[in-house]
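Let's start with one chain on its own, the form predicted on its own, as structure tokens.
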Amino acid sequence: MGAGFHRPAALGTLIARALGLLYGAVMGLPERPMRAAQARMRGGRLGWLFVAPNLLVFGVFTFLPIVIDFWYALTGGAQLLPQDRPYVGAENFRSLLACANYLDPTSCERDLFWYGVWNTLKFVAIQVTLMIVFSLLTALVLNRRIVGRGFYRAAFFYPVLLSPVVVALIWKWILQRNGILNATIQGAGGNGVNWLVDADWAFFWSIFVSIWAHMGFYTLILLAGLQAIPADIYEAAEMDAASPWRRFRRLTLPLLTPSLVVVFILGMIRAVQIFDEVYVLTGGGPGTATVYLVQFIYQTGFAAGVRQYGLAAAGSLLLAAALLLFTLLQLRGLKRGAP
């Protein structure tokens, strides 16, 4: 009985030392061609055979769609194969900037081009400062000792989770002329409002959408910047008897202001390119109201009658100027300001 009981045991202690030296072989498998490899590439050469695989990536999926959109912005005619586009150097460019009055989009070559640009200057403008405020405002309040503070910290970061189009679809159920708002607003007493057929109510709900969506993402990095904050810098100004206004404008901003760079440029950027929810909520509407810049590149280059891919590229690389332009400038200021 003693034997039999220890067979499977025994069994299973084979099995295991079986696929034990199984698995050492299999992983030592890239040892001697990494070996030899490492004989041959010296000086660092090394490590560009690591690097290769992301940079093929990177090369395929990046720096090639960037070289096609340079040669789609240079070439005209409606053909989609680059070979047969004819070359017509800066002529779509010229196209986008041609303008008697550039504060008057209805005098401009391409006034659908223009009418984005100051869309999207108004709402960077707009929903960055209040993105910046209201993420400040709820990362202090997060980071004080508060009954639920992690619920209240999972809730403002839940929107980030979802999709953008989830979310437009959301607000789009909530704000249609049958909707929940107005449903609630009604059911006091009230008359409802066509929030997304007018053109201010539109443009302003297209900020608050983006904030309430995008909030949590930024008030999670300034959260981050507080809670690095060392605490006895806190306690020393206490003792010196600074008021809590004076802490937070002589330690707390200071201190933050890495994070707070962080989150403009970040949020910029995010809202230069925004689309999904616009697009989704509003559909650039009512008339020009919402149109944004990236909205008029997919129009241009993918949902017009006549595809015009080579204004659709110009309006992208002058997209893309201007955000490094801005954000090169943004960061040699801060390096000017920096101790």
Second form
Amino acid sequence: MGAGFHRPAALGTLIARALGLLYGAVMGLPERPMRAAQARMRGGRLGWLFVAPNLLVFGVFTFLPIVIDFWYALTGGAQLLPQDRPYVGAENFRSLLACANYLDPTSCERDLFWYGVWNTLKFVAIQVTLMIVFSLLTALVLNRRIVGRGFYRAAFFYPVLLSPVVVALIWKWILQRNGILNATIQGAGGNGVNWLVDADWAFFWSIFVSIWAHMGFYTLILLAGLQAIPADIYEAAEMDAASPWRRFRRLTLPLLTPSLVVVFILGMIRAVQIFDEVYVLTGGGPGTATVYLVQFIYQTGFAAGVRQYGLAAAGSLLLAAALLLFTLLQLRGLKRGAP
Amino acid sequence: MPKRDRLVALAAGFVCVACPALAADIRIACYSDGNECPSQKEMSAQFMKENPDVNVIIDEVPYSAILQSLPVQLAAGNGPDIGRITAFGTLEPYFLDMSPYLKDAAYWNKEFGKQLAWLRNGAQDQGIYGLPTQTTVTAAIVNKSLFEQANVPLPGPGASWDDWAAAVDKVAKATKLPYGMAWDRSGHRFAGPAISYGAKFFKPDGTPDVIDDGFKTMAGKFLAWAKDGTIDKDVWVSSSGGGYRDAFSEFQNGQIVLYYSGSWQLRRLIDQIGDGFDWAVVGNPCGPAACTGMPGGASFVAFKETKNPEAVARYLDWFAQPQRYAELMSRTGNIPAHEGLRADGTVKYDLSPAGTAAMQGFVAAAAKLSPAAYRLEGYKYNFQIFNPTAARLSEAIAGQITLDQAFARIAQDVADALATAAKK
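Taking the form predicted on its own as the starting point, write out the structure of the form predicted together with the partner chain.
The complete assembly is shown below, putting the previous chain first.
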């Protein structure tokens, strides 16, 4: 019995040793070629070899499309293939930026572009602000020891898992003329509202739905940030008789700033790129009340009978430039604000 | 087994294995208004039995994929061999002329000539690029039950759009409906009534000239109806750009009295409304210039990048023969584009009494289409007229721009699109 008892342990050791040898042999395989490469490549050039596959993928799928985008922006016509497109210089940019009064899109050569610009700016300002406020409030509540905390955390995160098209369709069923919301209002004796046909309401719902769909993600980031703040700081503040508001203002907010900046930058980039949910929900309507920049790019480049790829590419470059500028300004502001 | 026999058996086996590989594949991008693609699939099985060297693969895609993805696929050289399409003009550079492969090109020209012209690039072009699989016509469909409930008589033949607007408004008020009528959100739908009110869309020299008195008159009426609630403005306003939206569900749910759409809705009318209420096709209300809607229709067109042009032409020629074409029309409930079949009434439809009456209504409406409507439908860049019309009229209805601004924008959008298309 005793020998039998030890046998499996000995067998286990044997197997472990064999696996160890095999692992060593496999891992040792590249040693020689790597040493040879190190001997031939001086300085930090071996690092390039390691990042080369990633760089290749990045180059082909990110950098090359940017270069192609520049070419399309500088060419005209409706031809798809780059070599068939006539060079027009800055004509597409000129056309997009030609406006008698930038505040009045109807005075612009490309009015839809400027409707998109102003709607996007309005959307970003309101949506990002509200998103941060609600995400922060939700994270603060979910960080407390409340009953059913796990359930609430999952419930707030759940919409993030849904496809934007599903999100938009769900809300369309709720908000359309004969939708659930109007049925409820009418059932309670009220008058239904044409939520998606009234310009102001449609804009409001585009923001609401976007916040509902994405808030969980940002809440999660802020929750992680809150949990990283050491509890003893709060204990010390409590002993100093600091009020909850003072603790929040003097401790929580400053220590949460890095997380808030991440949320701000990510939220802003996502808000500037808003398209899918709103396109399915309102189609950009009523009129042009919820046409955003990405929809202009999509409609101009892909949904029109005669596709104006050059204009769409120029629009996307202007959008990218604006995004870059915003992000740099935020980072600069963050550096200035850093202790 | 002697060595020679073994070799023969081996060779035979090899040939059998290679047989399917030698079959010509024909890939078709097909969209359905009703049951067109399933019907095409079923009949293609018979074609493949008779032509074992051809393998037909039908990819059923949404209409939006035909409008948006197919042009990109074709430009990139990855298109299908055949596509069921409606917007012919912009895809014309990719069409394959099947004439050299057809047994009897004269038969095609005789029976499908009117719609084959829509696929051609000008009057000089005599190519045969596809098989028109339906003739469609826009027309008004009414909810007769609502008229009866309201005790309002149906306006008779020759009634104008104003007469119909007044009648449906009375019915809507009497039956407590929010709107009297709804038109599909489409510039194509708007064009017929505009032509009835004198719109010509072209200058005498053939260049587009969209904004004229007839167009302005109809647009003014349309806007006024949208403002006073005669027309369901939601259908037009609840989207932007030239995007299409139909109002079938509103009609199906008994929420509107008159629905302005077209013959391609017949299957849905029969299957989804059935005898839920009494409905009827009343043709096209009149204006001072005509009582016309717009023609239209999808075609199976051949694309020149196909590796099997002969097989493609053989396939479409098989469907073009009267008996099979009649069967296809019967299965799909479409008005034939085949002149002979349309004239002699050979096609037997298995339709309900309401469906049969509706089909007769659509055929009667097709007979009254104005030459201006055919001209516009045959224009290569007609979608560059239809899309801005829908987009800008919607903006005017939404109150973002005035009607005059909408006219100026439509003219500019059309000119801009044509200039882009002309840039080489």
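Residue numbers count along the first chain shown, from 1. Computed from a prediction, not measured in an experiment: that's the story for all the values here. Here the rigid core means the biggest group of C-alpha atoms that line up within 1.5 Å when the two forms are laid on top of each other.
Once both forms are fitted on their core, a CA shift of 2 Å or more is seen for A52 between the two forms. Put the two forms on the same core and the Cα of F326 is off by less than 2 Å between the two forms.
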